[in-house]
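Only one chain is shown below, in structure tokens, and it's the form predicted alone.
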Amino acid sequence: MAFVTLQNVTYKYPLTEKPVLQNINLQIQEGEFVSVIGPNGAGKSTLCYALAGFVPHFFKGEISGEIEVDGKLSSKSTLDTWVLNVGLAFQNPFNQISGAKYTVFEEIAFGLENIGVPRDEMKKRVEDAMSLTGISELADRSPYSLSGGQQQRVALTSILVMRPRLLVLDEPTSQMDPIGTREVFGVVRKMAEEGMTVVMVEHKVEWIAEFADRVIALKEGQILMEGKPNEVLTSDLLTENGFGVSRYTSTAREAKKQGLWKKQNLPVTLDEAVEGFKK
């Protein structure tokens, strides 16, 4: 039985005419790392909100179909109970900072305080989570004094410290440099290997190819295609539908037309491109 199941999910925001999600059918296994890609307006963030229970419990609107996580239906749950098992990191970390705490350490501990975790356990969980995401040195800083990339790490850490069964990430590395991006993808990969189920919206296809188990391509609220990263990210269907692809995929595709790319599969990462052109 799948850990996450979406069955015929269609959703329309209040005061709008067109559904932003249309007949979504999806199954995700426990411990799977799934990445969602798509152009602007594809419904990626709304899919995150639906998985996290904000659709329809917070944003309201009209929804049909069923969303099930770990055997529980979103339609029969309340948001305050749903978020105990599903954690969402927003695209803009500023929207996630509570404003109620003076330091990063206190900000990360805020969620644990709200569910009554004992102080000693809380301290250890915060320290462990900060060490995992590489922000221990920021513990005494104000969340508002940080760079965008640092704030994104704090937002991710504040979710990880809650130990959700399902981790939903909406472009968690959009303000990070390549080093920070690799580190975050590595952390998320480790969480998946330890049993946490991950759904990540991202545009950085090279990192997706290296770390994700499966890719879902979303367009106009519908699943265009899904499959293994290298199958989806090198598909002509993506280019034909306006998706961004790796520079290495584009280069190899042109080289193939000129007879300079001999391998059957196109590359997504630099290492794959180097290896392919060597041959």
Given for the second form:
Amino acid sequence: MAFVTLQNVTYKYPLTEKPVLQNINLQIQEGEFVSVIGPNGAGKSTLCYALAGFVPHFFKGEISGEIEVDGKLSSKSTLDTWVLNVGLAFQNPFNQISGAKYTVFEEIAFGLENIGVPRDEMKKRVEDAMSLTGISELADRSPYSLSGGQQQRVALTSILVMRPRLLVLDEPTSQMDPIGTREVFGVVRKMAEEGMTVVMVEHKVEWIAEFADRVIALKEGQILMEGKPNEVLTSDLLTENGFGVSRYTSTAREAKKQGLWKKQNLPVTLDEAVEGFKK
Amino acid sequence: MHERLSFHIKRDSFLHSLNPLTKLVLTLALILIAFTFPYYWTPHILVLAAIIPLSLLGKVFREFSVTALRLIIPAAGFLFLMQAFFQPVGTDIIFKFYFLDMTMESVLFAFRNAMRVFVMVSAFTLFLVTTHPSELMSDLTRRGLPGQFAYVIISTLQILPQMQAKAQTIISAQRSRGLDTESSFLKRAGSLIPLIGPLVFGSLVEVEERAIAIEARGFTSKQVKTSLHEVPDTAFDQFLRWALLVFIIISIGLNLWLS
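So the form predicted alone is up there; where is the form predicted in complex with its partner chain?
Okay, now the whole complex, with that chain kicking things off.
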């Protein structure tokens, strides 16, 4: 049985006319790393909120269908217990700083304090999580004195430290440089290999192709396409629907028209492109 | 400015090592005794025999005297002048300034009140300087203060400077598009109106996101919260708190009995 199941989920925010999510059917296996792509307003963030329980428990609005994680139904749970299983980090790092803590170390411990983790275990878990995401040297800094990218790492670490079974990330690398992005994808991949299920909204398709197990393309609140990263990210359907694709994909697509790309499949990453043009 | 958002100064001293609640009780005791103990020179003695030695004990005498000179003494001095001139007590005029009279009684009265205010503000300053806000809040939460209450206090202290910085950013952005911020007062006041929208609405959106962020980290969890910092509470702390409480009761009791 799937670890995450969405069955006919349709959702409308209290003040909107049209549903933001329409008839979403989705199954995700335990330990799978799923990436969600889509243009603005496609419902990516709403999908994240739905998985993390904030839709509908926090935002209210009208929901139909069922969301099930780890055998529990969202509709029959309360938000304070749901968040123990599902962790959420979102885009704007500044607003994810609790504001109640004076150092990064304390900031990351905040969630563990809330759920009553004993002090010794708490310190160990915070230290481990910080070394995993590479922010150990920031421990004594004020979270407000950090750069956007550093704050995003702190936000990610603050959720990882709580060890959720399902990790939901909404553009967690939007303010990071390429090196930082790569490291975050690496960390997320590692968590997935250790059995954490990951749903990550991202625009950086080259990294998705390299690290994710599956890609879901959302458009206007519906699933347009889903499948293996290379199949989805190189599909003509995406380009026709105005999705951004990797520059290697579009280059090879043009090259194919001119007869310069001999392979059947288009590339997403630089390595695949180099490999394909060598032939 | 971003790195230092509280009054707290980190030192290794006896006063720093006391339990936050003990220091809070000590602060309240100093203030209540200064205001209620029925002996004229009480606040003066407290300053010389308690506040100054405590600031030395806390190794913050230098910072404390700077604050006292710059902030507390001017405020207390102003209060002294106001009361010395306007308090209608006594007949023995010792100083006259046009229609304003100063009598011996009013001077003594004003002097004591100024010293009381001095004790109050300086005791609180000492408390804030030697107590880390996180420690205070973890200790009070452990004793049963609701977590939400502690959160509101600490986050307000931290978020105010952030909002200030944001207002500055908005002003700079608008000024670069031709907003007038340097002519007459009325004009400037008028030109501030368009700044209020982004600041207020922006802050409301932020509040919603922050609520989601802390909720995602188990803020409303029904588990008993734990705390990262171990806040010491020794037998000496408890003894001191009870002793201070006894002093407070005696002081208030004497005050009521003699009046």
